[in-house]
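The form predicted alone is given below as one chain in structure tokens.
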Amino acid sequence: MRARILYVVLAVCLLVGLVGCGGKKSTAPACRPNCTYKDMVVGFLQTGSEGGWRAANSASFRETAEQLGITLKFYDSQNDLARQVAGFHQFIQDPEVNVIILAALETTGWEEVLKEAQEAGKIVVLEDRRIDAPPELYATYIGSDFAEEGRKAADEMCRLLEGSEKKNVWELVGNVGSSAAKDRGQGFRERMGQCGIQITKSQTGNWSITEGKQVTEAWLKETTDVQGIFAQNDEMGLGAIEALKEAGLKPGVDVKIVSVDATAGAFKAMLAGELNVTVECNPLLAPQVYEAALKALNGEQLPKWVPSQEGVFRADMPNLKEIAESRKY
């Protein structure tokens, strides 16, 4: 009798080879190697809402998905890591989702959930934020070189403070666990010593105008001995501008300000003479990300990093107004 039961179990296993006796599903999408965008069901794990850059990033994924015929399931992590991990698990368990796109809130803690996604046959593409995980667990990362953005910011601050007797700089840091904050800070420090810059204060402003202003206000109550502010995103830079004005200082003149992102708000501040430089971080990544995801879905091997092209914008550029008018975010 036991032998007969074993025979039946083995026969069933052979018939349902897509699942297998171990319970693992086939990792190959049914449409491979001829999947199209219409075959893609994407689970997109967004970090949350952090201002103009993040809004443009989200809009890029929604609008491009509609244009290409991709089914998009959007998940707002609300800047909560536990919530984001829970959302990742939901997409792994969702039988419709075949691609997971992750904008990670923090760099660590992803290895186990990535293994689960791989075992479930999900393609994972990282966008905007890097993570610390074995590269074989995801298809590719598409986004900026954050360390290079930090280097560019330091080069610009050196140019702005050339000839200044003192070069005390305050740093407004983003989410301290994110790759953007870590790498921009590291890149800035790699170059700042070339012109004698010293970071005399550094604290997180969590990418926020409100918190950027609050931190700067607190520092200004302690001292006004500052020649430059490096804000790791435009929103914190705009907050610092407000704090400086309320303290009777002229932002962009008394205190030089360099920020990162190149959003419409930054261009407005540069045209007003209150922000000196913004280093671009391109949020319109959806076309590149979806293209890479489709290739991975069809079994193509991808480079582990596809960098986005970005520039630097200065308040003294003669065509600044024209560039500002053409910004999409």
Given for the second form:
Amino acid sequence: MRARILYVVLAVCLLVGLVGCGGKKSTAPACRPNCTYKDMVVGFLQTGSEGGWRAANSASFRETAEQLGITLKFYDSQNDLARQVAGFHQFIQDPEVNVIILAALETTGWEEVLKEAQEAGKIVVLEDRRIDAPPELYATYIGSDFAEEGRKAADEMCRLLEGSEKKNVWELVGNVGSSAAKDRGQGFRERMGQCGIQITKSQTGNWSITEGKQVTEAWLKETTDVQGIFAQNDEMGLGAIEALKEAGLKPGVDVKIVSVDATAGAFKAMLAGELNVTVECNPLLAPQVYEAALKALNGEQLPKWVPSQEGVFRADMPNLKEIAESRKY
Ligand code: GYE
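Any chance you could show the form predicted together with ligand GYE after that form predicted alone?
Complete assembly follows, chain above in first position.
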């Protein structure tokens, strides 16, 4: 009798283990190691639609998914962190999704949801924005070296202000919790001392033209003792340009302006002589990101960061118009 009871108990445990009711679920996708792009169902957590860079980044993911035959589930976090985290949970619970791609609004608060994704057997790839989390919780991060972009911006501002008696610079900051804002600000500060730049005002303009203009307008009401403006993205730089013009100052001449992204709006402002420099930040990341996700889906180990290669564009470049016409965004 005891043997029969033992046998039944063992059989039940084996059944529970197999169907996964109580046991740990198998985390390897069924297609591994021969998954193809057509096996990929991607849950993409985009930050929002805050400007030209973001529009190009979203287009890259939509167009490349179409080309590769990837099923893309696009989630617009509307620049709201709570909404982005909710979307992450939604994709963890979605049985169709096997890859989650995150463009993180902020650097912190991701560890728990990343662990849940790992337990659910979902591949997580970070695009655009880095985060502060243990690297074993995600497959890789594909995005720019924002600190290097900040260093390049400072080098360019030093060049523009060479010989200037004063070097007071105002900084328009992106979303303060984002890696792009933190690292660009850090990189700029690392280099500005080399030529005596002082950051005399710094405030968030939340990546937008409107807020970049409002902040600059308020500063100009206090003083016009400014020689340069460092805008952490083109939209805020364009807002500053509008504010300077309305205050009777010549942007690009009376006040030198350096921004980041190298979007179409920046090229237009440089061609008009109102913006001096834009430091490139590549938004066309989808091909690299999808390739990395497929490798991870097939069980490959990846480097934890693949930095994008980027340049610098100046208003005084002889072939600037041709460059502008050749760009995709
Ligand atoms: O510079 C800005 C966008 O994360 C690099 O986010 C991106 C930044 C970009 O809002 O325009």
